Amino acid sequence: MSDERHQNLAVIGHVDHGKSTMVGRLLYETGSVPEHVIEQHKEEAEEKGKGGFEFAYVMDNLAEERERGVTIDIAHQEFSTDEYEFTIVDCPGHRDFVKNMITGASQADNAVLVVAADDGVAPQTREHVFLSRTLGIDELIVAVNKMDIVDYDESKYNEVVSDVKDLFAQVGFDADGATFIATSAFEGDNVSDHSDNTPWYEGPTLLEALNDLPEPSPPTDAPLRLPIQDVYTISGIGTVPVGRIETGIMNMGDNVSFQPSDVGGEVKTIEMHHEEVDKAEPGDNVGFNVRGIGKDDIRRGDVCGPADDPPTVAETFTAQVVVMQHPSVITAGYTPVFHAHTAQVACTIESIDKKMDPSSGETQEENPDFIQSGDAAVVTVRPQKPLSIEPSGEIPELGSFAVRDMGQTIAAGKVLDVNEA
């Protein structure tokens, strides 16, 4: 398997619709989890009175999650198909874990939406689809799951497909381009092999659909953008910022600029996995040394880019936000913390420019007095200290953010336009 063909896959959907079981089943069917491990999980699940949870246990390997039977954190698992190496970003379905869902989806190229046949479109199905759209996921594969519970009834399957298509139309997803699959993650129907239980189903298996996903174009043609996670001092080398390259390529000898700290210099060394390399590409986690840069010159949240095309620093920016949960209402002047790439900056919502229908994106009201949970809006935002952020239309990797206050994620959004400082 070459490193070239890689996909980050988010698995999304309402709680208890079988996401973790689906992921565990995929890992098992592709040989990424050996049979004896599944057997072990099976015994443990039965001891806890959760028979049938063995596939879910593959993903939910945190003890707390096993006791509750709920996915909390994002677990990263990898599996290979004939076409791709997949990294699964398992996204929790519970509402209070939406922050993880945001960070999970913003790393994903494509997503599998799991919808239970017996339950259909549920509140979080709607929310996850809308968030996926907001955060730039283009292709959704829909697994209509738990077909075993509805006795593989074709009419039940068609009903769910029709409801999901309606939801896609509201959110602006291409319903015709979406792939729908009748599955039972629990029994393994149509995951890797076509099932005799669904003779009426003529579409691909889940693995076939994953193999057919379009290849994500690596963001190498965009300018270099590398958000800094930490800055170290290493004896014999000096100051070493570390971070993950989101877009573009970093070469030894490049002249780079760090924003908003506004310092720069020449890249002397690039290190990856404790080895020196000449260049690094999107997705690479690197440590690097820049001539003339001291430890106090730069900090976490800075973004490194080419000196001749430096990262954008916003005086203000307009953004499309979705309010997920807020105890009261949000008005102009509200100043929560915005989490964008590695930066965390308090930002003031200067104005609420328009309220939109969260499902269709159409304008409902110009300059509303306030927005509240469930609303989508376009707002103008002023960072309280310098923040490097990019329009999501130009560099999507640096154009999405989560808004946190009172210890919870209250909104998510993407940057439409930046008014440069």
The other form holds:
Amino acid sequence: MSDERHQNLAVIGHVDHGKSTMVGRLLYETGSVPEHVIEQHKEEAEEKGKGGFEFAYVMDNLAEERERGVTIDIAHQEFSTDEYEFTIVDCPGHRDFVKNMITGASQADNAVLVVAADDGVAPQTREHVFLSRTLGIDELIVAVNKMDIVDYDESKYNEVVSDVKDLFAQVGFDADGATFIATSAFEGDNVSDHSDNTPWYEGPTLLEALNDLPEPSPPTDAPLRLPIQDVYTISGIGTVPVGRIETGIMNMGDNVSFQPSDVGGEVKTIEMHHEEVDKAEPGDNVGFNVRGIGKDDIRRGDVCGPADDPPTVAETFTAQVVVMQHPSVITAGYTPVFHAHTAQVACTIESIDKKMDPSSGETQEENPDFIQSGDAAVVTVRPQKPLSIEPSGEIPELGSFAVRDMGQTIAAGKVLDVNEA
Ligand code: GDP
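What's the form predicted in complex with guanosine-5'-diphosphate like, now that we've got the form predicted alone?
Every chain and every other molecule in the complex is listed next, the one we just looked at coming first.
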């Protein structure tokens, strides 16, 4: 395999601004579509007397997935640049995006924001930029797309860049770190090659900008946090909890603690990909065995950490939430299910402490009676059963959650402070 470093990339932006087309273009330009598949479609296209088959193939394929109702049409696609291997993670708008993103299933490191040059900043552009900031995206690359539609007009490009910069300033996103690129996903301008259609554009191509992204720092310095996904009994070994290490390192011989079950012991064995290892790192999916721990002592939703720095268990916590969709209003006393890492616990919103302007973060109202779709607020939450969760300022990987009710994600948030049990 390659020794390229890995990045999870989100592609965000208003509907129809060209996200899928851009992903298709990236896959195509980086040769990520298998050769035999291209060959097959080339033959078919030639038989039908159609030119420009290759890119069309990728797009047809994506369109077909969308028709089948596959919600992950552009998600989980992979492509490589010289520096990185990218995985496209779920994108906003997809059913489980927020849930996946904040439960760590598809935490994006960086994002490409697609803004159509003819349409400019649109409602979902705003929403996704705000969400990116809330959920801890490091850097945004902005593709000012569909430049072909505006005749590659430089002043149109500058206008959109300026509007996006205003938006960044409003939501408190660091605009200095952002790279702006004049693209046409459809025609392929400035995606892998500098385009002759934009002689006035002197910045990098999209692939160059992706290649130049800073490396995501692996959270190895934080204490060990390993949310338990399942607990098995394996003959010859005993009880084997499994899960993915979110932060820190697990070594054989470490003394660990499971919270909120509040049991612990010494790590006897660690297994990864059916092989025994001495230590495991963030991102590793492991099964392990702890001396003295039986199958009924621990459960899914527990978090494993060092015995001398155990996972935090919350009596109550305060959190910043964004209400995505709710048919009516949310008031104090509301008790939906909170999904945090592998835990699902009913939690009561005890008080709504303040309502904030979602685009600026400024306080709009202290102690409001209710919040509704589109609102951002600070709330105090009381889990109805013990829940291990961390302040997002200390361990972001364990500090966010999705709020689910009636089969949908109604809000997302991050933990500000934990009042320990
Ligand atoms: P998404 O909803 O953001 O994923 O947008 P799509 O990728 O599905 O694109 C929406 C429409 O815009 C489709 O008809 C695309 O063919 C078209 N489109 C996307 N990018 C470009 C572009 O750069 N130029 C032009 N002219 N059309 C584009």
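Positions refer to the first chain, counted from 1. Since the structure is predicted, the reported quantities are computational estimates derived from the model, not experimental observations. For the two forms, the rigid core is made up of the largest set of C-alpha atoms that agree within 1.5 Å on superposition.
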- [ ] Examine D405 after superposing the rigid core and state whether its CA is displaced by 2 Å or more between the two forms.
- [x] no
Task: I330 C-alpha moves between the two forms by 2 Å or more, core aligned - done: no
